[in-house]
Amino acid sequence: MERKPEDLELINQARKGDQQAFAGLVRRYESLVARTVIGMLGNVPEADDVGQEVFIRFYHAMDKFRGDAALGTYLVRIAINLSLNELKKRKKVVDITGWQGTDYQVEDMMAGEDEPGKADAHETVHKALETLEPKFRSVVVLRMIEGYDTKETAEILEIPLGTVLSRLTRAQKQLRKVLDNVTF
């Protein structure tokens, strides 16, 4: 079996202009970035734009990447920050127009999506996530959906460990209230 080039090797090749190396990095991390962005924004057209912007930002900042954090962690941090920016834009639209939102159909990313009720349950969970304030949603997405531990979540969001724990607790309580009224 052929050895996959390590991230830093691909980054070094991409820095020298090797577009295939950069494309390899995108392929390696696009699903992680997509899950993160969709977790934050829902499956809306803006999610595709934000996902692409993550890789554009990384491409332009590649020379500054030192490798202190894992590339996946670095890209998730960019994805969270850009998603938070998008949520701020949405809030401005809501404040200006009084728009209350739309029902978005969330793409079912769960295994067994053809099972009756799985897609509905997945959509319900994503809609419940959308009710959370962005600062709580980002913690839930990183800890409960992406599986980062508390320390990694704190590093990605650049907040103290205690803040991660308190936001997660508050978010879980809010989600429980929303989901307690739903039957699957």
Second form
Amino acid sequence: MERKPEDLELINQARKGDQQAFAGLVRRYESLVARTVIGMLGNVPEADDVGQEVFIRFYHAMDKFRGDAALGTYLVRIAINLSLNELKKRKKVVDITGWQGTDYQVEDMMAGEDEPGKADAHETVHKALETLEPKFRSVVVLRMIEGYDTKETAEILEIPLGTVLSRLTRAQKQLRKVLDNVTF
Amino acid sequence: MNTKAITELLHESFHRRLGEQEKTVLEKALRENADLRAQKAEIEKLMKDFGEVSFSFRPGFAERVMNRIPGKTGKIIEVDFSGQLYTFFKRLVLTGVAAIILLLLSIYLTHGSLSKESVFGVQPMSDDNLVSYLLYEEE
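What does the same protein look like in the form predicted in complex with its partner chain, given that the last one was the form predicted on its own?
Once more the chain from above appears, this time first in line as the rest of the complex follows.
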């Protein structure tokens, strides 16, 4: 992802207390963070909270941001980490209460498709993503939704390139299996 | 190269640049294998569908973020109640300990010992005294 010179300018203004400059950054990167967070968590109310938290964390760490990495990449890294934490929290709730939350299982998804031809592409991608384990979901979100290349994906997730490739292959196989019966 | 390895190569071809030899092997396999071509089409569709998807937060997201950010003074006043409680109890405990020490000291100075009787202010009582005390009837 490219570095935008205006980002540093806005960050400098925000560091000096210019709230509008920070609001400008939020608006600029809102959709990027939304794709990551909603891709990871699904379209649930917590996704909005996690999205807000991404920018709040950045606000508090702004003085440490040196601009070595693109701001987008920096925010996506925070978004992925917070989303993985949220998924861990959800898993704990499931372990304790047995409540499955909003994560769909492949069977649930197929059962809900009375008219596969009319399946909403957006929702279908959503549900297909939620059948993936978080570690597979994160590579799919970064590579296939955000459009990072495999090297950038590996850097963001701090895992080897080979691991990214193998997770992508496995994830794609599962997604194909899930989406096989669903027509966009 | 076996079918499994070719399938892996096909998947990877979407995510990394293949070497010349790998490219030749994959192209040959694709020409010869209709199933592999179908798989390639499926993956292409998958990549396209996922690439086109757009997720967004509810309207007013930036405003919600800004509402959570401290104002221009830049300071959030945090009330650390537990810290205040700790200080209060520490003072209370120190005062209590000081009072107990003073009390014991005064008892020692008055009675010359720190026996149970002197601390509780009870005079030693023999069994006979106790019996007569209990049997005493006021006229």
